[in-house]
Structures are given as structure tokens and as C-alpha cells.
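Shown next as C-alpha cells: one chain only, the form predicted alone.
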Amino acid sequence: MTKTVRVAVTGAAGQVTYGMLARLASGEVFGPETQVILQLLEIPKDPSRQGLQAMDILEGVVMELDDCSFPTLKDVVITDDPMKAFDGANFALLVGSFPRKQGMERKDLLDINGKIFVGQGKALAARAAKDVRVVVVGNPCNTNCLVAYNNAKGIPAEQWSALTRLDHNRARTALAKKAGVPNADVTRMTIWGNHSNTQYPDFTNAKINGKPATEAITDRAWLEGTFVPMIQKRGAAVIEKRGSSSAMSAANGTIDHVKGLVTATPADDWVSMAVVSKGEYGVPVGMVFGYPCKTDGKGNYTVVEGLSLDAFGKGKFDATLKELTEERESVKALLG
């Protein structure tokens, strides 16, 4: 073992994280020569509450990690203190967020989570390693990332991203099924904009077996009227069938996102990531927006430029940009 990586994970007792931790610890993500230290953050115990709480559950999760006996897992730290969780972290996966409850407006959720991510951004700036790569998973992830980034003075914009890889994976599978090909045959998938039901899963720039997806799937009415809304609303469809939100697939999307940062993107492909805009495609500078990206395997990415959108795609792009603009306005008091 020649290298050690510290990985901080918030919301560590939750179902999404439960689907991630063994894979992070096992060597799958960082390789068999890298030792992993997991630094797991949960909310403090409430002495007024009865029964199992998040920290109790987390202790059980650590027992399971011990019982896996991974040779690559060097240590596990559990804490309710962000300063301790983020201390020296090379990767910070911000999974925990307050869930939307019945009767809540999206603005209410943005306000509650915004305050959480203010504190986490400050703690990251104070304690994380200089090379930290921060991935925001907790929803609304684009705007949570925006808030945390703006409160983490000193951590460059290029080291922040939010999760659209789950949507990317959903879209790739849907196109593959329609075309009757393996998932791996679908490349150059892009999720533009927000991780919400305004996102635009771009079929016009996607490839199937190296050719435009619209040549393999010529049913434009299906692409516009079925495929796009299916991906936009997939999370709600999972909740309807499962009774709770996506966990396994969200965990897998997060793992794929991190793998995408530590493994260079193939020359003929790209990945979907929400990153801090530098003005690409006319998006305001500083907004966290979903783009097609290429990575170098060292935690760095570049936005793929020069893609064109047709009238349908431009309309969807503008709609998701409008929503993110409104979200940014609603949290402007939290942006430091």
C-alpha cells in the first residue's frame, strides 16, 4: 500500500451511503494499492428522543465494515462534528440533506438545506486537504453545491461538483433499451442543467455504436415525448413503486462520479457532471450547472464545448437554466 486517501461522507447512516461505503472501502474506486480512511458524519443524538438514532445506526454500519475485513480499509472515524469529519479529507461526499416533506415548498427545502451547507462549506475550508474534491449528492444538489462552494473560501471552483451521473445512467439505459443494444454502446450522454424535473437529457448529441442516437432511434416523438419526461421524472417513479427514494442507484451514480474523477475519460466519450460554470454555453459564471465533461484521472475536468442544440433542446436548456437562476435568487442571502 503506497497511498492513503481520506474520504469524508455526510449522511453516513442513510440508505444512499449504505450502498456506497463497502465499495469505497473495498479498493473498487481507488484501487488495490490505496488505503482508505472513511470519515463519517451524522447528526448529533437528541437526548429527548427514544429509540435508534442516526449515530446508533452508524455504529452498526461500522461493525459491518469491520466484518467485511477489507485489506484496503485502514480506519473508520464516526463523528457528529463536521470539523472532525472533514479533517484532511481528500474527497468529501456530501450525501446528507434534509428531505422534502409533505406540505413543503421547494423554497422551504432550499432554505433549510442551504443553512446546513453554509456550515459544511465553512468546515471544509477550515479542515479539508488542499486537494479536496467535493461532490454534492444531497438534494437540491446543484444549489446545495452553490451554497457550500460560496462559503468555502479558499477551495477553488474546479474542485466542486454535484451529482447528475444518476440521471446520465438512467438516460443511457433508457436509450439502450429502446435501441436494443447493451448499455455500453450508448456514449456521449449529457444531462444539462439541474438535477430536477427540468433537467435536459440530451439525445441529440448522444451516440449509439458511435453513430448519432437519432439514427438508431428514429422515433422523434418517443425521444421528445416519452424519453425526456421519463428521465426527468424517474425519481418520482421510483418513489411511487418502492415507497422511498432512489438509494441503490443514487449510491451507484455517486460511485461512478468519483470513479470518473480518478479515472481518465475515454477519448470518444464524456461524463455528466454539474460544475461551477465559467460561462460555458452562456450560463452565468458561478452557477452550478450540469455539463458534459472530460476528466484526466487526477480529479480535474474540462467542460466539453462546441456542442449544438436544436430548437427542442434549446427550449429545455433555457427552462432548466431559468429554474437554477430562481433557486440561486432564493438562497442569495446564504452565498457569503
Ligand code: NAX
Contents of the next structure:
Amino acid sequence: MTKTVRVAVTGAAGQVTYGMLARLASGEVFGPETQVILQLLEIPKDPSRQGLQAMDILEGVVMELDDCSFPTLKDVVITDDPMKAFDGANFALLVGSFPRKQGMERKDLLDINGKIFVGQGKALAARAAKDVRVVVVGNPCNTNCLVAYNNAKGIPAEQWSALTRLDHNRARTALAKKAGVPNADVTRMTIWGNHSNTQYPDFTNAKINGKPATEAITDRAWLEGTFVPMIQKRGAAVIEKRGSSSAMSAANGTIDHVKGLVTATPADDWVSMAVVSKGEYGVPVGMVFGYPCKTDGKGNYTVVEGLSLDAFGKGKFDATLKELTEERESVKALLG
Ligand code: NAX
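Given the form predicted alone, state the structure of the form predicted together with this ligand.
Below is the entire complex, every chain and molecule, led by the chain shown above.
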């Protein structure tokens, strides 16, 4: 055991995190030679409230982590103080956020969550390790990432990302099923834009067995009229069946995202991540936008440039860009 990695996780008593923590601790992500310290953040206990609270649940989760007896898990810290949770963190997985409640406008959600991410951005800047990689999962994840990044002076843009990997995985499987091939045969999937129902899962640049996906799946009406809306609304479809939002698959997407950062992307493939734009594909500089990315295995990525979109794709791209522009406008006051 030569190396130690500190992984801060927020929303640590939640459903998504429950599917992630054992995998982070087990060596699956950081390897058998790396010791993991989990630094878990939850909201403070409310003494006026009766019954089980997030901190109680988190204590139970920590008992379970102990009971896994992972040789790679060095320590677990639980706290309600972001300064403590982010102290020396090499990775910060920001999963916790305020859920949308019935009757709430998207703007209200952006506002409540925006404030959480202002504080977490500042705490990350004050306490995280210089090499910290921040991954935002809590929704609306692109804009939460934008807010945190803008309030974390000193943490470079290249160290921030938000999760579109679950959408990527969903899209990949859907194309594989339609083409009747194993999931692994589908490569170069891209989720453009926002992790929301305006995202564009790009079938035009995807490959199946190294050839354009549109050669394996020639039913363009299915691709445009069924596949795209199915991926855009997949989260809602899971809620309808399961009664609660995607958790196992979201945890898996987050694990894939982090693995994607610590493992170089294969030469003939790329991954989907929402990252701080440098203006690629005409997106305003500084916007957190879903792109195809390649990673070097050392936490660094580059956006894959030079892809073209047809008229259908351009329309979808513009729609998701418009939504992110509006989201950015509505949190303008929080951008430091
Ligand atoms: P849960 O409600 O089960 O868990 C969220 C946890 O966050 C709760 O335990 C809550 O106490 C905690 N929390 C709230 N505010 C906090 C704060 N300021 N600091 C620390 N912890 C805080 O939700 P879950 O199903 O786990 O989903 C977590 C987040 O992931 C949600 O925002 C959800 O919308 C988002 N998702 C994002 C996905 C993506 O692909 N980007 C997909 C799945 C998931 O829906």
C-alpha cells in the first residue's frame, strides 16, 4: 500500500451514494495498492425533529462499510461540516442536493441548490487538495457545477465536471439492444449539453463495431423519434416503475466517470462528461456543457473536437444550449 486517496462524498446517506461507497472503498476504482479515506458529508441533525435523520442513516452506512472489511479502506470520516469533509480531498463527489418537490418551479430548485453549491465551492477552495477533481452529480448538475466552480477561486476549470455518464450508458445500451449486439460493441457515444430532458444523445457520431451506428440501425425514424426521447426521459421512466429515482445506475455512472478520470480512454472510444467549456463547438466559455471527452488516466481530459452534427442534431444541440443559457442566467447572482 503506497498511496492514499481522500474521497469526499456529499449526500452520503442518500440512495445514489449507497450504491457507490462500497465500490469506492473496495479497490475497484483506485486499485488494490491505494488506500481510500472516505470523507462523508450530510446535513446536520435537527434537534427539533423526531425519528431517523440523514446523520443516523449515515452512521448505519458506516457500520456496513466496517462490516465489508475492505483491505483498501483506511478510514471513514462523517461530518456535517463541508470544511472537514473537503479537507485534503483528492476527489469530491457532490451528490447531495435539495430534491425538487411538487409545485416547485425549476427556478426555485436552481435557487435553493445554487446556495448549497456556493458554500461547497468556497469550502472546496479553502480545504481541498491542489489536485482535487470535483464531480457534480446532484441536480441540476451542470448548473450546480457552474455555481460551485465560480465560487471556488483557485481550483482550475479543468478540475470540474458534472455527470452525463449515466445518460451515456443508457444511450449505449439502447443502441446495442436495437442493433442486437453486446453493449461493448457500441463506442463513441456522446451526450451533448445538459443532464436534463433537453440533452442530445448523439447517434450520428456513435459507432457499432467500428462502423457508423446509422449503418447498423437504418431506421432513422426510430433513432430520432424513439431513441432520443427515450434517453432524454429515461430518468422519469425509471421513477414511474421503481417509485424512486435511478440510484444503482446513477451510482454506476458516477463510478464509471471517476474510473474514466483515473484510467486513460481507449484510443477508439470516448466518454461523455459535462465540463467547463473553453468555447468548443461555439458554446460560451465557462458554461458547464456535456461533451465527448478523452482522458489521460491522470485526472485530465480533452474535449474531442471536429465532430459534425446534421440538421437534426444541430437543432437538438441548440435546444440544450438554450436551456443551459437560461439556467445560467437564473443563477447569475450566485456566480461570484
Ligand atoms: P437522496 O434524496 O436519496 O439523497 C440525497 C442526500 O443528500 C440526502 O441524504 C440529503 O440529506 C443529502 N443532502 C442534501 N443537502 C445536502 C447538503 N447541503 N450537504 C450534504 N448532503 C446534503 O437522493 P439520491 O437519489 O441519492 O440523488 C442524489 C442526487 O443525484 C439528486 O440531486 C438527484 O437528482 C441526482 N441524480 C443525478 C443524476 C445524474 O445523472 N446527474 C442521476 C441520478 C440522480 O437522480
